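Form predicted on its own, single chain, as structure tokens, below.
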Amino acid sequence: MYASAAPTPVQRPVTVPSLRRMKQEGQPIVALTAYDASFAHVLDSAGVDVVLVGDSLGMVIQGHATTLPTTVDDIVYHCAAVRRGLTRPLLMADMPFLSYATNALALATAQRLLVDAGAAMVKLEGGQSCVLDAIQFLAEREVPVCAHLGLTPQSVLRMGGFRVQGRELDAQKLMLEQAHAVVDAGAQALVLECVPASLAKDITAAIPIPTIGIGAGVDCDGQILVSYDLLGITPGKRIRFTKDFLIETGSVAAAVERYAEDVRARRFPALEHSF
């Protein structure tokens, strides 16, 4: 008689509280953008913690110059299609522009998101009074919620591009005092997106929430990268924080296992892919 293969273990799906403790206990999340229910399985079957739906479907999927045009419709759509091809990760949905401009707004578009689309928590961008008023209003009605500070692709217009923030030690101090601001609003995570490895070093040791660094350094207690970036498929020159990992291994589902191997290892980012 043969005895039968050891049953698979079950692993538990990563929540809300899930991302503070690892946090606490030191271990990287591991984080990456899924589009449709395919790649979600690709990410799901490499141990991805968080798949976040990122308004960046509006450049990457739909060709788009900036993300302003993606849709909470466009989010909704293609967050239920990932959300299909999950079992463990948290799932997370970005707020598109202005979909947050009122808290009625913003509670109307976060229905949609958690409720229609089936993402566990949403993400807005910016530390500004109404943004922080946002987040109170969300987290009060039992809604996570994952900030977005440094470089906010939203405020493209405002800034004049996509450009690294936080280096003048004015504006350092005021993304310290944000990152404070958000966690009191109820925020629950924080993306770091652009800002010197070392600003974010101190950010993510001054609060009591996980930081997701992308192009933040790897003292940040998880890394987020747009999976076609990771993958060398964005056209145009290659952005400084990111990197090809397909050329190295050759598939897309090694290409993940090993970004998520060398989150998990700091390896990734190393110096040349930080500010």
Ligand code: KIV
Contents of the next structure:
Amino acid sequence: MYASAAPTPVQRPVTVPSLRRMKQEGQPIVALTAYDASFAHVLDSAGVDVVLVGDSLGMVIQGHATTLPTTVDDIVYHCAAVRRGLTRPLLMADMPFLSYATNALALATAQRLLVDAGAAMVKLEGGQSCVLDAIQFLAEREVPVCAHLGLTPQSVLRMGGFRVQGRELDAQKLMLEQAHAVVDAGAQALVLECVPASLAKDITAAIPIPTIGIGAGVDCDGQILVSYDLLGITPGKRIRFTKDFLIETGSVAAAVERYAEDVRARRFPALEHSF
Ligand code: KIV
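Condition change, the form predicted on its own to the form predicted in complex with 3-methyl-2-oxobutanoic acid (KIV):
Now the complete complex, all chains and molecules, led by this one.
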């Protein structure tokens, strides 16, 4: 606990424009979730580009069955801790369920995440018109926004479970339209979760902002995983799109480094992790 960190070479912080540059240069974006300062430090040292304080914390930290009980206070608390562990990665924070149900709420939530908790970008789920409104409202007020399409866990009650999205032609067409719509609304990045790899590839090619996939195949501009999945410590059966990197590496730091290498070499996700 009191060991002093070895000096690391100074690297430029990752910014919102860097993400777009990485897409243009074909440099895969390495992203992971974190919920505390020590873990954030491990991700920072391993060269992760984007760290997300996800509302998944309601599931993996608090033990809830869904992300719905995660509150703005929860995200602010964990995001502030993660901020203290980071030097280089861009810090993204999730806007929890119903915390952007109106534009006024969205602004109040974004203010807490950016000003109180030190995030550099917020993420919100969905591509329906009220979400597009919120994205535009925030973007016009200089809040960098990452959109999230596909399996949006905050829609679990409507979807009736966590399921792959965009299998049928109609749903694929709609998702492509929504991807263009979030760009037009001002989003600066797009998470694609649990969608067929071919659809994620088409969306990635069609829009100018970087896509960050989770269960969306190897052709996204970047990849993200819930960090506890990467360590194989999430209870229950392994989800298809995750991989336990700890088993093959033997330490948390080495597991994160291997993940980063594999994403950059486009070795992860393999076909067996895709839909
Ligand atoms: O909450 C979260 O961790 C997320 C990622 C799975 C993308 O939204």
